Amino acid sequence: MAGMKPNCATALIASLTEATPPAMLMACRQAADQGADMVELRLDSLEHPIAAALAQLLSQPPLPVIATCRPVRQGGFFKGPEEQRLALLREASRLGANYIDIEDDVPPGDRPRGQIILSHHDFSGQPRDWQAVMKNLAAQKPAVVKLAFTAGTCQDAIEACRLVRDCPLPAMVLAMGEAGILSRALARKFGAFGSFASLSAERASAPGQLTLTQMKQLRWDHIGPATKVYGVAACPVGHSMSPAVHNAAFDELGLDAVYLPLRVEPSEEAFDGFLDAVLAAPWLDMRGLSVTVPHKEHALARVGPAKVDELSRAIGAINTVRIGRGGELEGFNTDYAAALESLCQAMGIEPAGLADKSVGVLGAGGVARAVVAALAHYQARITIYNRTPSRAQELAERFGAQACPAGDIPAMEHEIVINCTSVGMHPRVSETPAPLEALRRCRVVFDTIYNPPTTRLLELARQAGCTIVGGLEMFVRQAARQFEIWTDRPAPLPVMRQAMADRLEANPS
């Protein structure tokens, strides 16, 4: 593969950003338990960055060591003289730091001895002939060849893969911020040098970068060149369980695969645009996508109705992509049987039971249009609720229901209610979508929100004496299936059930 590196081995690198010597050696030996390879040593966030302190830091250190003193003008926080900045990386270097990391704005000649990290950074966010930046680094024949931009959008951390795979030197391209964590998580895929993670998020030194935790969990000690890439497109998507669940699917049946968070702005346009630049880099390997909101019916407009099978063309959304070898897309809804599962296991009752049944759906939107066609197929009798009146009049024609606004909620008088809004979704997790009034009218309540897994709807629902039905069921039965449709193999649904527990359980909020 064009780009790996011969004899390089991608470390883990943890950047520390103590403010002693003492909190620093103390950051490394966390760092060693934790899995990671070498460690960063930001000189620049110590208090007092002395030679002292260097000898102190560098006497045992329980990993490789690359010493840095980022300047403020390069995003760092050192803001002496230059030549004291200088002065304290040649003597890193000469005290037996393994690497020392160099802006590229530094003269040659001013630049320490010994093996140079040469790096440039940009926080604009501008796009930039990277390639060109690339080329210049390497002339300059360093050891490690490195480059950190702000990432405006997932297309941006394809290309830093891109770089670091045809660059012919060792090399690190980083994507920052949340949109390129595909870069960070990938780093092993291409045979760079290295990625970056910190020991807590509070201890981040650069937007983006993960936990060594995060990337442990997102398979990063399994990921190679041949391993393949799935992953959920959505806005925002920090808050997502997808990976948890996926990846510990993965985990349970040895597959070389990741699934990772891919920030996807909310505009056809952008989903359109993220399309293309996956088609473009085959070698990426990418094989699967699960589509959130707001990209489900983006993704069904991109894949084509030719290309879903019937019941998505029914439904008019799509939450699942299917990438081939050669480009071709192939979309799916697993939401459907899933929400059915859910309620009806919930509700003690076959399918077929919920015929003539009264349900008040609440919204009009992807998931909405799966459990609607699911109640329209057993002939339930529906009502649809939404903010945009004209939405939920034509996902009522679609399937023989009728329509409402959403300030007719509070007057609702229907047997199940089923919220398919992200009305109580984390971090807003003191909304409801529907008062405590309407819901004593009820019987049974569903939300398919699953995080938190018991929303502000379903405390009110309860208190309204109705069964209630969480998110979470249906969370894990819709994930089943989509990893049954990329991998062929039937997924292990305790162990997806689970994970996703633990994920919960780990991040309540």
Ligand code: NAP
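Would you mind generating the form predicted together with the ligand now that we have the form predicted alone?
All you get below is the one chain by itself.
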């Protein structure tokens, strides 16, 4: 039965690709320190893959060992004769390696004895009948079945989870590449034999393989059969701060949930295809999505205007989807509420207090649209400045605001100025969308940019004596509202704020 397999404590396996036995042994100890349960010794990465090296490696390894010597034809580094490779694996088995990984194209009679991981690799990216491949591997009755194929989309990663779940033997199915991360991170949920990770990003042994630290940050130790799954659908997705912020909140409240980066290609068809696959797999327990550029409009179209609030309809975009147990979809826009909250909190007013206040909005993109819609709702007097005047004009007409060219910014006079452009964002941190003299006429300056947390614009605004508000607060508050929508629990704001600050400090790019 699915999920009921022998040996179902899923191992976090450090795949080690060092060039010498001493380096490999050192890496084994590091893997143990970093919380790995098992190591895969990639013998094909050794400069001299010979029996003498094995004796050193297998005398007293700190963790159970998988011995692998991948030939070039299956994506590995071993270039020598096949007989030498198989002899090495036989010796590894004799010396006590717990598992031997052997490719399914090796004739059964040539395979080493011992606990065999029978593996199949496909880097072509072409879809195939993976179920048939799994069936064929399982029919040969190895100790463990392993399939690794290149994921074109998150749907492939969902399929990988299904294959593990349906396999009668202990199994690992890894969808390689950024789109496949879900299959690696959720291995425990589906009772896989294990999932591979590297000691560092540079030492990954397969595309999309995460580091041990990243796997732990994706709540590896807490994932089980009932874990609810959330994630951010974006392209690209590697830079997203959201997994760090949401997983820190799940940790704080001890919830059985995980939040993953989900690479969904930019088109509306790709977004729809992804949601179709999620809804067709209720066993995945996916309960919510954050949606970023360019999928905010696609998400609104998919959920349907009737299932979102009036302001989200006016903005024309949502950033949050809640998925019910039966697959019902609801949409929310937490960006505008977070922007309002951040601003009003800093000013010590309720949103109604924005009525008649003069606000200069710099920019006319997606964030500006959410900010302008919210300000217009509370009857602020809005002037939009943008590099491309026609975009400012279009937005202004829609929400009853005024439009001005960006050239008018130095002469602007507003009580509140909100930057919704990307000017000043990392790495061009010395730039500012407005000069000091214009800021001297303001009372409050809000920069929606969160990286860096204090932009050049905010530094100048501080010099000018203004109250300043950073984009980090808006980001954390939009995430906090999402968390509350999904979990019905108060979000741990300070923990989320700290997780965001730590993530930015650790990796500002």
